[in-house]
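What follows is a single chain, given as structure tokens, in the form predicted alone.
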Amino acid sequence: MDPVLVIQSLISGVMMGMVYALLGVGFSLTWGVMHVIHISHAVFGLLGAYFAYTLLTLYGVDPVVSAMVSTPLLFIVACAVYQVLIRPLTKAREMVVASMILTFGLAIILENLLVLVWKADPRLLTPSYASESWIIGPFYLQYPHLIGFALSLVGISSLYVFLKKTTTGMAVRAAWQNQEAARLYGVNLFRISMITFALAVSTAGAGGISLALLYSFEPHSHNLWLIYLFLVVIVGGVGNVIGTALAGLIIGVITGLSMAFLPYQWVNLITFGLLMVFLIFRPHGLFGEVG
């Protein structure tokens, strides 16, 4: 086995975990908080990646400052599908069941409106940088995996620091940790939801531009984000940030080590092997669900 290919997989790995992380980050928070199994996360990251893929190719703008655009613009768009869509949930027996019928079902609308809007060829994110790297000895790092690694560090530590140290963050985290108690507290309850979901968003929009640098997409590519986000969550314990960020670093790495050497089929069998394993052994992650 040569070193140096098991080096650099480690290292791509590290990359691809961080993205992972970062759109992973928002799914887990609104399970966690709302308990909304938010299907559609993943095609939030999608509008996010071809936002920036126009704003590129028509303006030349680059990818990074794209991600401060979308992020709140996001935002926004996440405000009003909550007021429209998810608060109405709140009424439902099943919240989680509701939950995920009728995000499916705005996953659809979506995809399908990306088809009509951006075609279903696949696009990539070229910028002026796509085909330059950094050399060290041996190994290669491109600039576009490093800007897309650097900005999912940025976001997830972003989020850390808003949960750990702002008034809201707090409430946010006093909601999650018991809903009833936060609301004899003041907290109101409708309104942390709403901020929460619009993160999530924001959050997933970011995550999608720096996947958008790591790999090419398309408007279906949401199903299989999509499977990795479950299995971040589900690793690192639901609603956990730092745990969501240690276990897409570990899911990464297994996925880089497995693509450099197994056939590409079996990356998948080992993804959704995984998935299994935790569900039966692990339901509530390696680092537990308290964020």
The other form holds:
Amino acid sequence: MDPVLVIQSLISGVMMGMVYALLGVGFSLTWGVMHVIHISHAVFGLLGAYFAYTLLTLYGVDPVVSAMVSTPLLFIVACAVYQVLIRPLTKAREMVVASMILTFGLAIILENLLVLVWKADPRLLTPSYASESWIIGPFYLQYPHLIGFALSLVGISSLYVFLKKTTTGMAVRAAWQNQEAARLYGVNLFRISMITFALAVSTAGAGGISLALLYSFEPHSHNLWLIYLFLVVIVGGVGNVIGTALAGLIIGVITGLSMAFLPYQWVNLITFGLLMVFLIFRPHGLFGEVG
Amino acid sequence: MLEIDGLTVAYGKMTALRDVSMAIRADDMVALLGGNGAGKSTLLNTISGLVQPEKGEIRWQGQSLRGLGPDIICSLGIIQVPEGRKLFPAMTVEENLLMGAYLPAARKVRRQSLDWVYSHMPHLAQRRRQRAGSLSGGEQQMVAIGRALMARPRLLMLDEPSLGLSPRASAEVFAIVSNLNREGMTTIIVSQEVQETLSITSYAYVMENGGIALHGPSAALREDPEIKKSYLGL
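Same protein, the form predicted in complex with the partner chain this time rather than the form predicted alone?
Now the complete complex, all chains and molecules, led by this one.
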């Protein structure tokens, strides 16, 4: 194996992994805190990507600016989705199953709306610096990848600081670790669930924009993204932010290396073989559910 | 201070509380005794607003608590230390305590509250940065009581605070609770440790099958051989 190629694919893997981590961390939180497996999570990522695509092609707006605009917008949209669709589910006997079926339906509706508005053609985010790279010795780092990576790193770090340092963030963690005790000390579960859901969806939007800086996307791309989300969450541990970030990096590196050295058809086979292995031997992930 | 009148609670078709009435005066320390499934925890959870009653009334300083959620009831100063402690295991001791002061009024004075709690339970101060889940049972119970104190209770309700603790830790919990009561904390304590509980409380209610089977001054209950045999298993 060529060491330059190994390191080059490690670098790509780390960048890709950080983006998966940002997409996955919200998915993990809604799952852990609310017991909602949000199947349309990745579609909101695509929504972010199309939003950035439209602003870029029509007005030349940089994707980073779009991410800063889409985050509060998606937060508001997600609050409405929570109130109308998710909150009534709390009465359901099996929240997890009910939420999966409902959000699967939502994913199909949203995917078809994407086709209606943007057609089914693959798109690519091509800002002015799309073809530029930062060259260090034999290695090159493409600018769009660097920016997607940086965006994801900032997104995850902000979420982490929010959960650790703010009163509301602490209430989110409390509600996830013991709902009844959280209620006894005044935590309003509906409000906390709405905030969790909205944060998850808005970080998914930023994650979608980051991913769109690395790969082309089309209205059904969210299906593949979703499988990676499951993988990241299962390896990292449900609801565990740091675990999710590390899992994203691990999976990114594995995918990066197998893309460089194996025939394409092996890449997904290896990644999802890994998912099976985890489900059988470490169903709580590498880092556990609590963290 | 707290009056309960004809309270009836049902989970589906199963009646958990039937026609429960009791009164707790300010500064009192009241025992709630009875076997498993007698309805003690349901009564506390109904007072806390986690469970809504079918019939009857709970009044707090003359005001009805009907239809109020646990957050409002918590902000009124009615604070429960739940059975089995129910800590936030992955959070540190200090984060658990701070969660007790989550609502705005308690949050404003949380620094003073923290000092107050640490002065009552000095060894919690040493463990403030440790994960609550890693502590021993007795220490966890202290965190649970400390978390309740952070909410600035005017009525403290403890559900089985000594369950599963070593005799030494259990004695420590009873000492802290009676100490708080001497400082003026109105307290309801649910416990299976009948002798110990009757010796630190002034009045006791004994529950059976969701109803109040008998009540009276703790000292009298402790002396009556008939009651000891048939209700208290002594």
